[in-house]
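In the block that follows, a single chain appears as structure tokens, in the form predicted on its own.
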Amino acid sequence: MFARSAVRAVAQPSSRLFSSSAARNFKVAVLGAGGGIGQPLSLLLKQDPLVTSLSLYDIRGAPGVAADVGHVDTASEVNGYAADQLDQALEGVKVVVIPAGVPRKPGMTRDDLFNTNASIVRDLAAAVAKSAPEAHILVISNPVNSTVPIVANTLEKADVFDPRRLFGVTTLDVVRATRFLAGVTDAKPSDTPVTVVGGHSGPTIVPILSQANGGKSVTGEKLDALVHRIQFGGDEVVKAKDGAGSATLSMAYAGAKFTNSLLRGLNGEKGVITPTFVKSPLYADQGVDFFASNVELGVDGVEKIHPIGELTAEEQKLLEAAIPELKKNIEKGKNFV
């Protein structure tokens, strides 16, 4: 039997996850809505007060997901679209979230997913370029370090690329870093937000713990273990699921959280700042023209890319290791297109 507090928690969307002011109308599409990330992501977006219309697409299962999610008692309308209805799914859409693709299995890295997911993301990007050329695109499909450049090049070929409207969702790294730091320091996660820069795979994930509350107190072997867990937290989930999938629920949460941040910025809210993987000048002189760092979101998408700030010697070493790996990942994506 549910306790009353649990019933209340289910009945009301989390105020910490979602925030709204006087809302404009935002139609959001989820491409890959029938998958392990897409289904919980769609449910969470249905609870976001800034989403007025939810368009769910997949090569299989999306109409069923839409029928199910559509019964949730929030104001947004939900429509599901089958494999041959991608153009209809994208009609009038302001934000496109792409979790489509295959999940990781034990022993696989994000880069192992490249051959399958690269073509899926390219084809979806081409459809967005055709049917919703002014939409903001949020890429969840891994490997993000490569799929975001694939989307950028696909949009460029269609002459509709606007770097302010393309985002790689690295929020799961931020969520993990914040949660893991809170656990190590015996604090509340709300008190230990962590900025994570670089990319979204293994050694390209660089948590800036020294800038977080309590982060400087973690040193030595404890720091090394924490950084490793943040960088390879996905492996922890893949192993625990024992071949049954990867980080789908936490990724859905992170995807919904970033989508809400973007919608708040598009809605005119000021001071919405969060890490995300975007076209960036920060390390472009080193051949890394996409990079995750704190980005201020506004009515046009990317409003300002913030500098990283002061790093410790350990963090500088992590960043120096991340740059060449990130450069290879980005070039791989560009060369695919």
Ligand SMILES: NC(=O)C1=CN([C@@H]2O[C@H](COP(=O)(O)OP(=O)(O)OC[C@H]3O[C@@H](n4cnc5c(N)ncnc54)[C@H](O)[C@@H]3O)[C@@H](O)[C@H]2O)C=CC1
Second form
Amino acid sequence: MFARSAVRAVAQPSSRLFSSSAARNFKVAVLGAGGGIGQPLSLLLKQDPLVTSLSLYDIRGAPGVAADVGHVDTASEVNGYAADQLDQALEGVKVVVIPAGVPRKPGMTRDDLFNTNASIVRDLAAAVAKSAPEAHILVISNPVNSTVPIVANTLEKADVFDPRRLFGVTTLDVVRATRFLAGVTDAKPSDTPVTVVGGHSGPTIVPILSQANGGKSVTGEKLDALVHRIQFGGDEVVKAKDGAGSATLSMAYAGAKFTNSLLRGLNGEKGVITPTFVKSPLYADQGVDFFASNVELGVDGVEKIHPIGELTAEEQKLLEAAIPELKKNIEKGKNFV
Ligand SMILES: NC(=O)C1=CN([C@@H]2O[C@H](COP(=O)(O)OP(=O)(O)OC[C@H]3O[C@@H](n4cnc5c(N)ncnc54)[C@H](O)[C@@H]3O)[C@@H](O)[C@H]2O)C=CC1
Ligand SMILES: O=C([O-])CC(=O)C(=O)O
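For comparison with the form predicted on its own, would you give the structure of this protein in the form predicted together with the named molecule?
Full complex below, order starting with the chain above.
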């Protein structure tokens, strides 16, 4: 179904979802595999040639999803685990993807999910610290700006935190920005990759359109509308789903794409660069110690955090608006643990 190619990074998307070179053995766990994101994400990961074993866990429904996905005719093995089998699900796992938690309904912000999702994510992180302390953790559960610091502090408490192995998945912002810019400029998405920095909620999502092909041609009201659509793309889906949840299919695609990028880096491929929300020095002097920017992925996870590069005056303003909100979200997460 998916062909191999020499795709460099999510920041330079191609029409192909996966790419791989000679594979090592990568066991990947999905925590929250029974959910709206978890199910299609598991299906996509089953098709990733770099995934050799899939471990599907949820408090309900994961064995059923595993039985179903396990019939897909790719080489990887699939195992499902029930609510009381989290430790077994994490055994020998190299990468843990976490889409567990509740999604938004119309009228809610991502921060409104904090009360429910913070403890879910904390408890799952504590289990990873115990059963797979060297695993790379990919956090999808919202609010990402807070859940990532929650995972970091939980791992730190267990004395196993390595910032090279923790990622907030902001790939959906990249996917949307790329798709929407291509629509506005009448280009192919593969020709208009967009870097998105900051965090993952409304004004903290900062697309750097000026650095993308054709991005500088969008100006004035058209630019404002494009930036707004990228920042609030999640709301568009929440509204259209009308109470039935938030983005699941595009998120599964984005989650599988980021997982593939990480696995390629872990596998020794060079030059895999994509935006992700990590512990970062870029704005630490302003009290923001997690930040999404282009990150080079390597055999140990985060290899190099790239600087933001040149910004237009408009982008600088967006960034200035993002920083205080981001700082608040990060502190809220840190204080929870
Ligand atoms: N980072 C991003 O760009 C995006 C993040 N999200 C977030 O992803 C999360 C999941 O969204 P959906 O899949 O649509 O929700 P969902 O409600 O369809 O699925 C969530 C799943 O998590 C499971 N779960 C709850 N507590 C658990 C626990 N302690 N351990 C394991 N599994 C547990 C539930 O049983 C359910 O199957 C939400 O917080 C949502 O806001 C959604 C879209 C994009
Ligand atoms: O909007 C939401 O709540 C889900 C999400 O993070 C997104 O679609 O970007």
